[in-house]
Structures are given as structure tokens and as C-alpha cells.
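Have a look below at one chain only, the form predicted alone, in C-alpha cells format.
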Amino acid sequence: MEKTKYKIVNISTATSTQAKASILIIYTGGTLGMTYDESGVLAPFNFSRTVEKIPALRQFDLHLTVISFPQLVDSSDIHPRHWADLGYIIHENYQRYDGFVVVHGTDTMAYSASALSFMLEGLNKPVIFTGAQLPIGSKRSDAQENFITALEIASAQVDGHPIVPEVCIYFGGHLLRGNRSSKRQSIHFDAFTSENYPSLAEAGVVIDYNLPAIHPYTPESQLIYHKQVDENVVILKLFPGINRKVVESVLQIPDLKGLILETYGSGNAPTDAFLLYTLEDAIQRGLTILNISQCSGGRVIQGRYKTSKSLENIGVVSGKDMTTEAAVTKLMFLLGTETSSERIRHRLPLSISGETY
């Protein structure tokens, strides 16, 4: 994405010449940024009227800049190239702003937040994803609360340092680590959960930060932007009755490099000879296979039962307690940045940015 194509709006809510903080808002599209026009049709929100539409922002004493994608993207159409665009914008503007808020559709928000957590190595400032279940122009919308609180979190500091220097999702009163999050609700306002990691903050009358769970600020850290990801990844979800034709059709995808194997419980799989043979053959041909549980909580413990010991024996890598969203984006990231399959297999189960224990 060329910088000249960005749509840029500057907004000041500061009551003095010196704002308390400067925040870059990146609007990709999605429900939050929609409002009803004069004819009653949903249309993109005009961010130049942000203070007019959300007067509570005047209380925050902030300098805000909004960069909108030239073509707004429904979250169902988000692609790795959009992650690269987000990473580029943050990297190019990193020194100019105290924090970043990404307005994004909810359906793939956890994938985007997970991807950015890997692509922005050494991140030491807040990158807060948020969105809404209802458009900002709706009567009962959750958009204003999510947006305002995301801005407050992105600008929050103690002793001149950000409180939350990592990629997060703020939604429905909860601040969650981005690569620990999954969308679990399509009709309720608390759409996101983090089953295997505690909330980083709860927003009630005050914002109560869970400081021990938050990445610490590291003053010596330098941001490194990794642009390359490899999209040649697929998910294979096991189910009772899965047969040879299904498994072989997936493993024979041209140029396939990585497979997320969604197993039962703590990493268990059927012991059918064809399944183990087919997976082992694919691994020997160079395919990286990562074992992720279908359960939203808990973790893969390969070898705990005989049905997962077989996977360990043939070279399947344990995904431990990673979400599927983190597993997919982490595998894409490592395939795009590492040239050695041994290095990929070594780094997959290790924590890169807090996505696993």
C-alpha cells in the first residue's frame, strides 16, 4: 500500500497546545465505522466529525490522527496483505505516536491481532484492536464505548511509559492479549474470549489493569517489522469417520508447507494406520504439522495418551495452548521468515510474543 493513497484526518481533543498523548487510529473497515446517512443507509463514518459525534472524546486531551484504508475491507475479506499494510503503517509512524488503535471488523480480528503480534518484533507501545457488534450510528451500539476505551488504554501511561505495550483486543469491557483471543459470540457484546490466558484489564467504573499479566515495558527494545508471511497453510479438523480420501486430498494441495491439525481434547487423534502413515509421509516430504486442540480451553499434551503419543513419534509438533488463530498466523510467520524447517519446528512450540506458555 502506497502512503499517498491513505486517507488521513487529523483531530485534536486537546484543551491546551500540548496534548497528553498522540494516538494513530487505523481504520480498516468493519461494523464500528458505519453510520446511517440522511437516507437511512449505512455508510462509512466520517472521522473528521469524530468529536462532534462522540463529544466524550473532549475529556481525553489527545491528538488523534486517522488513517483509513483506501478501500475499506469487510473482515471476512481480510488477507495477509492487509496485515502487511497494518504493520507498515505502524512501523512508519512508530516514533510519531504514543499508541495505536486499529478499528477492524470482528470476524477475523483475532487473526489480525495475532499476526501483528508476530510481525512487530520488539513492539513497546500499545496496538489496540477494537470494533463493534452494531454500527456506531445504531441506537444501542457498543461502538462508542469500545472506541473510547480503546483510545484511553492506548494513551494510558505511568511514569511516561505505556501501561500496555503489546498487541491487544479491547471489546465488551475486556482487554485481551491479541494472540490469546478468539471470537466466540456473534450476537452478544462480549464477543471475544481468552480461555488460556487472563484478561489484561477489565473496564468498569475504572479500568482495572492486571499488571502481572501484561508484557513489561522494555526501554532498550527496538521495533523490527517482518513483512513476509507464507500463506501455504491449511487447517485439517479431525472428526469421527474422517477417511483416507479427505486426508490425502488436503495433504496433496500444491505448494502446501504447513498444516494445523485440530485434534481432540489434549491433542488426541484416531489411531487408524492410514492417518498416521499419511501424516508421517507428508512430514518426511517436508510438511510442518502443528497439533492444536479443538477445545477452546486447555492444552495439547502429546504423549499423555497413546492416541497422541503416535503423533509425537512421527514428528507432529505440539501447539501447546495456542489458539487456532495464533497457530495459523504463527506458522505463516515462521514459514515466511525462517529458511530452515528445523528452525521452524524448533520455534513453533516456543513463545514468541506471549501466545503460549
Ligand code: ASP
Given for the second form:
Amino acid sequence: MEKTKYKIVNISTATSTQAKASILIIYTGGTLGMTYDESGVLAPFNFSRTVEKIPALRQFDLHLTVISFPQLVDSSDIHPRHWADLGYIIHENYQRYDGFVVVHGTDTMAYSASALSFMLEGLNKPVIFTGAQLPIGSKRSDAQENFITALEIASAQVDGHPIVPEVCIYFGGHLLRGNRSSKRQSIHFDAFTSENYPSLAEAGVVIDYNLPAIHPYTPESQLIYHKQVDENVVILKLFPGINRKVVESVLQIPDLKGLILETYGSGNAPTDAFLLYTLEDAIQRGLTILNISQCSGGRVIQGRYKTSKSLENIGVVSGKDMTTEAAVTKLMFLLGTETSSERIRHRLPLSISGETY
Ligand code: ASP
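What would you give as the form predicted together with the ligand, now that the form predicted alone is on the page?
Below: every chain and molecule of the assembly, starting with the one above.
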């Protein structure tokens, strides 16, 4: 993305000339900043004008800058090129700001937060994704609380260092590690969960940070932005009765390089010979297969049951306790940055940015 392509608006909320922190808000679209159009459909609109009108912002001592994507998107339209744009904007502006708030639709927020956690190696400042279930102008909207608290978290410091120097999602009172989060609710305000990792903070009367769970600030670390991801991946969810034609046709997709196999329980799959044979053949042709459980809590333990031992024997990699969102984006990231399938297979089960143990 070139600088000229996005719109930049500066807003000063500071009551004194000494602002406590400067925050870059990147508005990508999503319900938070949407309004109903003439036909009654929700569509994105001018976000910076809305931000300027939030009275609570006047109580902050912050310098805010809003960058809006030139084409605002409902997050169902998010594409890896938007991750590259987000990474580019954060990397370009990294030294100028104390923290970043990304306003994003909830539908694919966990994918984007996961992707950015891999693409921004050595991140040492807060990147807080947030959004809302109702537009900011609606009665009973959750938008203002989510947005204001995300700003507060992005600017929170102790001894001159950020408290949360990692990619997170703040939503409905919970601050979650981005690559541990999943959208679980389409109606309730409490939309995201993190089954396998504790909340990094809970926001009530005060914001209670869970310091031992937060990635520590590392003064010497340098930001390295990786922009390449490879989209040639697929998710194959197992179900009783999945047949040979389905599995074979998925594995014959031209240029396919990686497959997330969504298995049962602790990583188990049917023992049908055709399934194992087809998967093994694909692995021998160079495809990387990652085993992720359909259960949102717990982890894959290949070899615990006979039904997962055979997957291990043919070279399926264990996805341990990763979310599907983290697994897909990690696979895309490693396929885009690593050159050999051995390296990809070696790095897949290891933590890159706290997405697994
Ligand atoms: N469809 C919307 C989006 O993801 C939903 C939301 O923002 O909550 O952009």
C-alpha cells in the first residue's frame, strides 16, 4: 500500500500540551463504524468524523491519528492483502506511535489478529484489535466501550514501557491474545473467547492486567515486518461419512501446499484405508498437513488413540492447542516465508508468538 492511498486525520484529545501517548488508529471497516444506508443495510462510513464526536475522548490526554483504508470492508471481505496493508502501516509508523488500535469487523478479526502476530516479528508495542456488535451510532451499542478501552490499553504504560506489547483483541470486557482468540458469538456482546490461554486483562471498574500471561517487554527487540503469505491452503473438516471423492478432490486442488485437517477430540480421524492412503500420498507429494481439533478447548495429542497414531505415522504434523484461525494464518505465513517443507514442518508445532505452548 502506498502512503498516498490512505486517508490520514489527526485528532488531539489532549487537555494539556503534554499528551500521555500517541496512538495510531487504523480503521478497516466493520460494524463499529458502520451506519444504515437508505436501503436499511449496514455499510461503512466516515469514521474519523465519528471519533471526533465521542465526548469521552476529551478525558484522555492522547494524540490520536486515524488512518482509514481507502476501501472500507466488512471483514467478510478481508483478504491477506489487507494484512499486508496493516503490517505495512504499522511498520512505517512504528517509531512515531506508542500503540496501535485496529478497528476491524468481528467476523474475521481473529484471523487478522493471528496473521499480524506472525507478520510483525519482534513487536514491542501494543496492537489492539477491536470492533463492535452494534454500530457506534446505535442505541445500546457496545462500540464506545470497546473502542475507548482499546485506546486505554494501547496507551497503558508502566515505567515508560507498554504494559501489553503484543497483538490482542479487546472485546466485551476481555483482552485476549489475538492468536488465541476465536469469534464464538454473533449476537451477544461477549463475542470472543480464548479457550486455551487466559485473558490478558479484564476490564471492569478498573482494568486488571494479568501480567504473568502477557508477553514481556523486551527493550532490545527490533520490528521485522514479513509481508509474504501464501494462500494455497485449505481446511478439511472431518465428519462421519466423509467420502473418498471429497477427500481426493480436495487433495487434487492445483498448487495446494497446505491442509488443515480438522479432526475429532484429541486429534482423531476415521481409520478408513482410503483416507490414510490419500493423505499419505499428498504428504509424499510435498503437501504439509496440520492436525487441528474441532474442539475449541484442549489439544491434539497424536498417538493417544490408535485413530490418531496412524496420522502421526504418515507424517501429519500436530497442531497442539492452536485455534483454527492461528493454524491457517501460521501455515500461510510459513509457506510464504520458509523455503523448504522440512523447515515448515519443523516450525509449525513451535510457538512463533505465543499461539501454542
Ligand atoms: N460483518 C461484520 C464484519 O465483520 C460484523 C462485525 O463487524 O461485527 O465486518
